[in-house]
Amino acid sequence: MATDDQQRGQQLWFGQAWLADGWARDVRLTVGDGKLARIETGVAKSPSDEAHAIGLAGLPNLHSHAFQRGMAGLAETRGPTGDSFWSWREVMYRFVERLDPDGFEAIAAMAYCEMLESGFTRVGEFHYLHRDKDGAPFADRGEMAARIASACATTGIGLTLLPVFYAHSGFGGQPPKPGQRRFIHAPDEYAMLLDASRRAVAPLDDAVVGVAPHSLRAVTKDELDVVTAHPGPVHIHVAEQIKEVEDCVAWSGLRPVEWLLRHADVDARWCLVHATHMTKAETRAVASAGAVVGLCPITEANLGDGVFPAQWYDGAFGIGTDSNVLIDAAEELRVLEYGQRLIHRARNVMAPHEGASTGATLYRAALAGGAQALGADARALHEGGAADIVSLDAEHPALTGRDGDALLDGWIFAARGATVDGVWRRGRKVVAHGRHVARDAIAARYRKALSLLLS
């Protein structure tokens, strides 16, 4: 929470600021309440401010497993026949049945923490960890969706809680899995994890709660219908890997991305995570329903799914650490662009015209993509918007130089390391010097459940 000093009005000064309306200079943002009370430009920098280099909106991520942090690199060992997402899924399977509350709330804030400091200020948290070991419902059903809650609240960073419906194993109600029984809801228990939810996330300032039918593998037509006519954001994993492709055309003669816009109201709420294999018709009906999609490049890469048809959307998108084998979210949006190159043997894929800047076309896009997707307030710094705000070092080798859209190239393209200086949620400073104010803590505690867990 904000102390009463920064919810009163304090002030920041950029040499470089990126508005509404575009690169400014020297630009004050006084902020109260945790929102942006007053933006001024062309102005002097005052003994009261805190000043900085560089300015932006910070990012929002629009699809996270915060506890799959945990486990980041350890399905890197060649199993016995072609590894694929499906192989990488036995390895989630094993480490979730090890997982109690507390090493869950430990791996989330770690994860969070990274998040921070690699410029996003919110999470799309897709949770699906609801139950106990055994299978059992939690005394409290909201007792994990209350670790992610403790976990935003430890770290700062601002939450949009995704429960996920899971209920099946594949296409056609298919029983599930053994593995997927912390999963695993019916309906009327799915509406009780969502009250219970929302009574965990209602302690924190401006968090949303939406929800995730899982996939099509996981739901039945019914089951979507019931679950997507609760109010809030609609996220579902769809067409990520071929063999979920093919799954669903030897089940409903149709293709994933196919079945969904003819058997559900997709529009503006909705969020199709990954969408990575889709035709050139799906793209554009996706884009004229008015979704996002949600794309993980640095994930959809480490499992091998595919790379996403960009060449034929033209709707929104944005971006997210999925499985949080790496976070980064300059990374992110430069895999997305490299994965573009690579395919078509070209460069600047993603910049749409003569003269555009990809690094800026890219921030552009995801940020205000996010934003829809999460159900939030996160366009670029403007009046009354949320303080969510991030500083870039003027003094990265990076940036050296540069004015304007070439800092934002410079950033996703040209620099490793701490480029990030500092970040501040709804006004509070959760990042200084590139590290999360209370990182030594964290990470200790990550480091004591992870020990544990793997031991």
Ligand code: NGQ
Second form
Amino acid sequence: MATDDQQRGQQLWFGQAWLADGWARDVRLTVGDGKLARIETGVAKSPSDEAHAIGLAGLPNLHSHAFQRGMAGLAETRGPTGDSFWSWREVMYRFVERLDPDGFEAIAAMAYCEMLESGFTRVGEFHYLHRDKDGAPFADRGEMAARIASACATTGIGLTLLPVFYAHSGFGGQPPKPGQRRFIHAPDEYAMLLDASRRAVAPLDDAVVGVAPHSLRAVTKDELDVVTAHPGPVHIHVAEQIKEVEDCVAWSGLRPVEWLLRHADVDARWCLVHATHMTKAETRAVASAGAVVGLCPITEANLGDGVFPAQWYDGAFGIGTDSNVLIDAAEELRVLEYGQRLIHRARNVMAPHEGASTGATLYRAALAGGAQALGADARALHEGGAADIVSLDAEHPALTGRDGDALLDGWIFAARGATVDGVWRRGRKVVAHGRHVARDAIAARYRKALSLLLS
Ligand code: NGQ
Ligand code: ZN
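Counterpart to the form predicted on its own, namely the form predicted together with the named molecule:
Every component of the complex follows; first up is the chain already shown.
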């Protein structure tokens, strides 16, 4: 989207807004240079204010593979034998074979448009599609990273790019499979990929670049050390599937999270994506290491991963849309809580104490954990912080007559779509009346790309 300087330096007024110290009424946010220059509470609306009912900080989406949006719903037909995560992965690898940079960018822009419309204002793109169809490097190593950056520029979403290191098909350094040829790097090439990635995101306002060893299946201990020696957030898929746990135990005698905690300096830089299959001791150790757990409840349900052991966990977590089979911030939080309710046959499982709202607990945790994992300033709305703002539609039936935390419960548990009304990124309005301002052009390009890809 073209930079729109008129949108900067503006004043937004909310009937109520969730700030660092809680809900406040009659709030004016003055935006300058992409930041919240000033926050006033208890002030009357002035004619120069753009007025909305309910204001919140936008949520971070800490784990996305944007291109997978293009195959959403195409792996829901029963195959010949035992459909599983691994058979889904075969479908995904076949989709990857066909993707060129233009199609990749068109799909990413569509996914980011939908993310913004659902209330996400920053994405952690766990990016591993580095090479051309035949596995040869692109002339520019950063070609695909630049396509992601361009989709972010088109949509306005904030980017934490996580270039993935991928070298093996299984524990103990097994050689990669042909279907993985577009992902592969040698450790010395990875530094060049990071340089190219930094160049690719340079045109964006507040991008962050981290590192992502794909999984313990895809990297050796030496490679993990090389990759994590680079600065920035560290993201890794871990303990998502039982087979992965069993293979790790067979190889090392340790479970994946146990192995990771013993062989890497896991700390607050780290985001352990999924971490579904953990013992009580592993769960406690992850929390005390200060890492963030990256939960992707819709994808974990869709892929049949299992349910995160939240009953043992008191550490940081955030949410991610991962496979992007369905993009919806509120629904990620709802499915997280509902998974817990279904297995424990209880209600309000994620709320920590009597009187705590489950929706507000989930929203605040996802905001803090997501910000930590993405190396971003995405706490509650605060002076000096990014003007990444979401407004909810007070006229939605699920929000009618609600106040404060009950609005978050209404949004997360009781609303279907269209609850998010406006979204501002660095003060620029990118969603108005629930629609991305560039949706028509983005969707037209997406339809064209998909008709080529799926023909
Ligand atoms: C991915 N997605 O990298 O896209 C993976 C599948 C794998 C999830 N784990 C591939 N949800 O883990 O090998
Ligand atoms: Zn993933």
